[in-house]
Amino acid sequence: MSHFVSPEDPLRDDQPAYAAAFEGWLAAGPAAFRDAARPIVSSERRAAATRELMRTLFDDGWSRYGWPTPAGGLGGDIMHRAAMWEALARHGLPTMAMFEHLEILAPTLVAMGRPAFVAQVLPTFLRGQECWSQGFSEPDAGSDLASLRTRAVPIDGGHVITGRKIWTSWAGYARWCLVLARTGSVEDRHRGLTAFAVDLRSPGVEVRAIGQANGTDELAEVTFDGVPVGPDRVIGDLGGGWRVAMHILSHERGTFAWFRHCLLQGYLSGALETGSPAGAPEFGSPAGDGALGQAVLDLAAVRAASYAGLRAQAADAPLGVRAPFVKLLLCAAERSLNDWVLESDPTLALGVGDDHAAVAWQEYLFSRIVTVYGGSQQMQLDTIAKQVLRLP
């Protein structure tokens, strides 16, 4: 059932009405949602199911709300997107998969990309046809992003990029990569960087998946060997890559927490309904009950802080130092929830059981790295110490 969009569509300016209409759509039990909501151990099959869900959401109009009309959206703001993903998670969707980058990269593309290019790529991203990855970290430039050495050398008609990126999220499933490259000298540090949208199908690009401890391949190593990039693929200004990176990281560390916390909250609710995270009949020890209480409190803190971030973005207000606070709260919630998961059913660590148990163990192992990705916990604390507490 497609949602008909008219030029005077009332859902564009009425987010509660949009949320109610979307609830009605979900209540009908669309097949693409049912397929994506089941536990899927294979990363490849999980990605395929999520792509099909995104195609259905786009074709029926729902995922186009919250994005500007010149870029292929239907208007509205981030509150529409927040309502859609919250409802999907509450009904049982376990993951955004590679579409988490919709809330990390797409806002920056819309704000800083060339309008014609954004109008070309955003609809295909929303529809699940062409996904995006994020190329920031390098083997010798992880936490110190300003020291990166991937170079973009100017040529007639654009630049040529040469270098290597590591821990590149979703590169194995993406067509595009938002690459931060050096257009100035190494001594220029953050002032000599530029952001580019690179087509991973270009000659000279090699993507090698990195197998993770939890059995998934979300991350990859990407090598660029003389890859040409046209001028329309520059995001932001030449030499303005640091501003682009900070815009991206404010979403990754700030408003993205809302979308991730919705999935964690759905995971918790589903576990409470079935009896335990893996479906066992009992929750376990008193220590497990204490871990559950901690998870509930941590999720409530993320919900409050991240919702305030959503409201700030909807009002075009900068997140500023709000972002590292929210990132720290999300890390705590992710870990405490999965601590409860393991406390409730220690047999998960044995690696046996059905798909529910296998996915639960994948999530537990992933929760061990959350204090590292998107800027380490130590970096967030340092930012708060210097910019909020004004410590030396």
The other form holds:
Amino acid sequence: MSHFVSPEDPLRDDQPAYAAAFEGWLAAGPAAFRDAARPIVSSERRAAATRELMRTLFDDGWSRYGWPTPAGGLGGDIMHRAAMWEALARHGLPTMAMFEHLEILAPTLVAMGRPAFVAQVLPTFLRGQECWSQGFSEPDAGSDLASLRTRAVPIDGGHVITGRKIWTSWAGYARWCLVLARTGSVEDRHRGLTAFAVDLRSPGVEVRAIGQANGTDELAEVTFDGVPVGPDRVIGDLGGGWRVAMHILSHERGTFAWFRHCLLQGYLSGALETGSPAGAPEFGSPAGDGALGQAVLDLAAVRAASYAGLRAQAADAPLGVRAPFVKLLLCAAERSLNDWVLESDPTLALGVGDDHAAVAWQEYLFSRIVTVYGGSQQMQLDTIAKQVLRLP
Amino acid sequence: MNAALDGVDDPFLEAAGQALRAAGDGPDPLTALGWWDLLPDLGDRDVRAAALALFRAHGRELSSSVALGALLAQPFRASAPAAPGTLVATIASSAPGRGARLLVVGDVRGKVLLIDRPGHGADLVAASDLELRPLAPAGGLAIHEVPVGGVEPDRSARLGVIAEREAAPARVRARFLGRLAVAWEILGAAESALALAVTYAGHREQFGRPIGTFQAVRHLLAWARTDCAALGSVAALATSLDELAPARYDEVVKALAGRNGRRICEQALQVLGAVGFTTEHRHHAYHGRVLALDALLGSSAELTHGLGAWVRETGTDPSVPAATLWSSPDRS
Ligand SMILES: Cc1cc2nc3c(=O)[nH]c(=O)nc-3n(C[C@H](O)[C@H](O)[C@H](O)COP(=O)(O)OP(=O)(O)OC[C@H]3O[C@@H](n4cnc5c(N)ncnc54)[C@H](O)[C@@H]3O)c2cc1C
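Output block for the form predicted together with the partner chain, input the form predicted on its own:
Below is the whole assembly, all chains and molecules, this chain first.
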């Protein structure tokens, strides 16, 4: 497949045609996909296999659709990305791993970053070479994000950043961190913030991995000790960090649900495959049919609601009040699906079984914390009560 | 109307609400709305959405009509010689220990009833030939039981018979449309119950402030609103996809409607406190309507369990295929 930006590109202009063509590519069973679609318990090996898949998807052009050409893409919109990841998940890719940030952070980078910087970093991210992380939370600023204290002090030719970020997903695998830092006073709360792209290889940066209760090592703590950043690394406006953060969070809560729920849907299909010699699915028994039915309903809800969100996004309509609903529905689906998995096989908790079982246990445990990241369940409910129901 | 109710930008929903409120003993609101004229064109997405909006309005207004039976009968129309606006299907219902029953919704005087007999075609019977027994569920659903004796009219009493060959496909289509309609009606009733509770939370004071300022109360209402959003999204997608929807999607919609509708009403009731449990407050009517509708065309419990069993036994992915979404007509 050769790719150049042409005035007419049927795959760009006709998203169903793109989806069908990508399906054909997957059906041929490319090696990079097969390797990434296996259950892999080790985070390092998972990261390597996913990077390799991303390199192939970029080199063959597929992952460049959905991104603007000035940023190294081939044009098209979020519907292209939605189709690519949906197909990958349906064919058995279990996770986006570090590339979750392609759908959480990258849309904001493209919308608000300096164009030359975006053109430099997006292709290397898409190709799996240089990944990104999100530096919002701090030890003393969780739900109350606007109380964060990491400081960016102006110097000649930029800023110097000092502070500590925590729960920074994938920082151990990333080259870049989008850091929300205080350029105003603490009393300014959300008005005194600026977003910076910080190179994690800079002197003064330290990344410490944090072990997770499910055995994966996605989380990290990142310390910044007088780290210089140039003016071209500001995302959005100086003092406009809150707007950047809200743009990112509307994707993390809104459109990201499409991508994540596709993985859940694929996970369910995989769990029901009749792989065992007895011809029985790996999971499930009549006793669990009620729980499975609940998961089916919750998955249907998040699919319908997040699809509507995708369409709104593609039409440039604001996600607005949709985002907290979609986020809550995603959490509900992730929980009820994993409730069913554990009910089907309580021995997962004993650590018996093969890699499938080990990954299922990791997924189960992770599903218990999904109601915290990206704004906790309580914060989403608060938003709905205030902004949708307009309660006093 | 308050912030818990959306769909205000839906002109047919507004019009349907007005017609139902104006009806009283006056003209048939379905005729006034031109609703009967929509039935032959349900294949058209906009017509379908308009026809189904009536049911959401029914839920909001707690009114009843023969519309559900007419919708269920519509797929049989090609094989049923009945004048437009006269054919109404009965609804089968059964419970272990209570046996099978036939029900009709709305005022069926002068109508031709279609009695579906899965495996044996369907019969057409004049409603006037049957003795209908009124039931009185909470929520004002005008529902009658067709006595068991009336289920087997002697051949001479039948106005017509539809062969199983023709009835079988019509039955599948009827169930899809009927479940979708009931799901919309559940949404209409449940969101109205929520709206009452939201208003109440803004006025009712305890500890010197409105109860709607307490986070525990706010979160109950926000959960209920989320359940409304979920049901609205799924019902809208099913309405838009229609025959492109995957197998058993009507069961997904109806099961979700029953589950979410009941949860919404329960949260609303908790916020209302004791007054919500009285006949002096309207909550019980909406709540009763939701519960009555859950019992029609497959309850949430029964459908949810059945879906789980089907997915497990067949390994089917029950979701709307992505390719269907990508090529669906409502893509802007
Ligand atoms: C898997 C995972 C990945 C993450 N990845 C990232 C990342 O990449 N980048 C990043 O910046 N952060 C990340 N986070 C951090 C996440 O954003 C925070 O955990 C979240 O904002 C909550 O903050 P906290 O954990 O400090 O909890 P807290 O804010 O201390 O909250 C603890 C509990 O109190 C409740 N609570 C707090 N305030 C209120 C209130 N006003 N009303 C009612 N209840 C309240 C919360 O809902 C929660 O249940 C991640 C977290 C997890 C679990």
